[in-house]
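Presented as structure tokens, the chain that follows is alone, the form predicted on its own.
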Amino acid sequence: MTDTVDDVELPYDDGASKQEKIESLEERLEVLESQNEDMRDKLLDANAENNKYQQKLERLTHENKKLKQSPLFVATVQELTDEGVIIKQHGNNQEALTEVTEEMRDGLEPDSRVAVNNSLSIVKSLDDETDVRARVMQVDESPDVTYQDIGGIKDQIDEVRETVEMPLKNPEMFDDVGITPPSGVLLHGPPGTGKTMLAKAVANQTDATFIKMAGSELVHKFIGEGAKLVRDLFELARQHQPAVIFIDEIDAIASKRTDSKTSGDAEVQRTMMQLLSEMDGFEDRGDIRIIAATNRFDMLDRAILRPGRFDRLIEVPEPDTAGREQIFQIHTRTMSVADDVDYAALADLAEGASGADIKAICTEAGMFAIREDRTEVRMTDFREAYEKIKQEEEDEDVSRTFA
């Protein structure tokens, strides 16, 4: 790079005319301007590349800083005393007494969630959010099951609609009569009779928030975890009233209490106590309806069966002949069925079958047609399907006997 004009190499000879000199200088100027434009573009590209790497460096520096930091643990405030704050760390249930500043203490109360460091000192307060396990149990999309998809239990459907759906849709009817609407319904009966489908139909037909869970999901290893989840579920329902809570396999947490001293049984009983309190405790439950289902009605504790908790105990039995015929018609609505299919004969053939068994028979009959490269399902397919399902059940019973 030159420092003075005298050092610049001129683009013309000394003997060139004035016009030639001007033309040569203009050509040289055009070349230099073009080169200058190229250099400016390269400079912009280099600056953009530099910014990209600068952002990446900042991100990596931030991540590296986080990796070097000690992790924080979640704890719950148990009590505020003159000596400090008593906290219980989640997971291991370790309790500790720690001191906090007056400013932070003003924002704390029992059951507040806080973050603590390795020395169990409170670092910051956390939002008192509902347990994520409770929030994922909320059904965002209505199931595609309607009452027309359930056969053989018309009386039970009417009772459930009276108990759950009517108070949600027409609460003024109960006010006019002067009675409190039923608060809960317990569906009990053999497996596969439509208890869960009935709950899905309720979720489909109402605009209420629908929260579903299985009783086994409330059983936890650590003391108090199951009871806390029950509290969070009902708190979630209260925040989104009107709401329907469906508890499947409720016998997992509501079985008869025994004198067992094991920690596991004691924790299950604590969870049940919390459930009893939420269903009919001192505080008003609000516009929340409860549906529960079980195959083992004989195992349930009497405390959960009393009125005020479950006002309706509805048995969902295996379908009778007319019910089985209706269920066959429901599950074959979308099937290409031959004219020789006799639903009444199928209902007589499948004596003792549940709704789930009939659905399996229809599916298996369709598989027989597919194996023979047919699009139409015949009566013989249904008969063979029934024999196959029946044989599988008998083999399963035999294996259980010798297990």
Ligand SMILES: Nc1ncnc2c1ncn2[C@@H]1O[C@H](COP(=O)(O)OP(=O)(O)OP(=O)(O)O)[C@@H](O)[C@H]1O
The other form holds:
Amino acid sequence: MTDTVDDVELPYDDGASKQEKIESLEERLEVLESQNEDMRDKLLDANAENNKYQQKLERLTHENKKLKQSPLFVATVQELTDEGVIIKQHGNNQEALTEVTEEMRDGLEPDSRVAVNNSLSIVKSLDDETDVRARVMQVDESPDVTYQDIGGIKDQIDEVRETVEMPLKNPEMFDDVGITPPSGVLLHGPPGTGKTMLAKAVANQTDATFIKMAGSELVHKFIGEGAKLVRDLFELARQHQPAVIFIDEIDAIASKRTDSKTSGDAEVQRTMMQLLSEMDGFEDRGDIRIIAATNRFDMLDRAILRPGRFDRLIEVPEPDTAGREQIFQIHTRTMSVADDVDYAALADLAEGASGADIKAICTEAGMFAIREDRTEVRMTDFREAYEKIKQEEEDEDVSRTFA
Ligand SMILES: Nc1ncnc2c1ncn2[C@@H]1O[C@H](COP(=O)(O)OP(=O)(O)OP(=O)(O)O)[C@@H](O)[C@H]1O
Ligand SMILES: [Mg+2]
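Just the form predicted on its own so far, so send over the form predicted together with the ligand.
Time for the whole complex; same chain goes first.
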């Protein structure tokens, strides 16, 4: 492997005839070409492997950072005194005196909002309220997922359209009949079955403003801020009617009460109370619909499920055989697939796979084709991809069964 161009040994003796020289050079060339081919294959494999580890690394680094980060609390500046700054913590309303640098002090005035750490030092100024808001919610005019991109859950799609899309499109129909349209739907089911996709497709279909908030983000960002963000969320929706509020991973803020009394739990409780009261106070809900999603239905506090809050609970299950076939077709739409690929057989093979698993299988099958220098993806690629994805899931010891 240390050969350089200069120290390549000639594969013949000086005394060899011209013909002999040519022959031995050709032989040598052939060997080198095949070695080169081998190395290229290995390189591709190594690259793919590297990619995978890179992704794992990123995930772990992110997780690690999240765990190490001590929580920040939100406080309001009360007074600037000679001894320091008096702040009042949100949540528990305690006042405290804290020292600040000159530089920081210049940027503060009574009523400024600041983020403080555990020891009540001011970490940063939070002047721009919309900034905090923007980080948690994304206002998306129209995501690009459509109903045609979702396979195997037709009944669920129909139900969501009927409860969310219809009232936004034809509110007068509900007026004429004299019923109040359902306020919201809760999608629940195992991971990777299309819940988030479905919510996005609704927003796409209705031209409504799509305001997305992930429950988990809300809880982890700023302690003392969750309830306010929920208020802001509904306010933002009112300003942008017609709007769909999508609360993904709602289990993060609406889990069953636990007995422990840590500040984190109390914070989650306050956030959930605010959510409940916003949903109850939703008298004139003509132009705002709520969709929430969770894969931890068992964890939800029953209060969130009372009538008038989520009127429809829609279970999004793992796809059945016909559903899997459809999802295979959807995810291979833009791939060049060989004639021998049998979608029904694939659907049978991938028993227990979720939509997200199927997508992974299709991408991996494409990788197998690329490794063999083909542009067409064959049935064998899909089979190998299935084995690989299945193995990976088993290695990661995911709790769900991928039979
Ligand atoms: N029914 C489906 N039809 C087509 N593709 C799907 C389906 N379900 C999942 N997928 C694929 O898996 C990806 C993840 O799906 P999605 O984010 O909607 O899952 P989810 O149900 O929200 O999962 P989680 O509970 O983990 O949030 C999608 O981007 C899509 O590529
Ligand atoms: Mg989701």
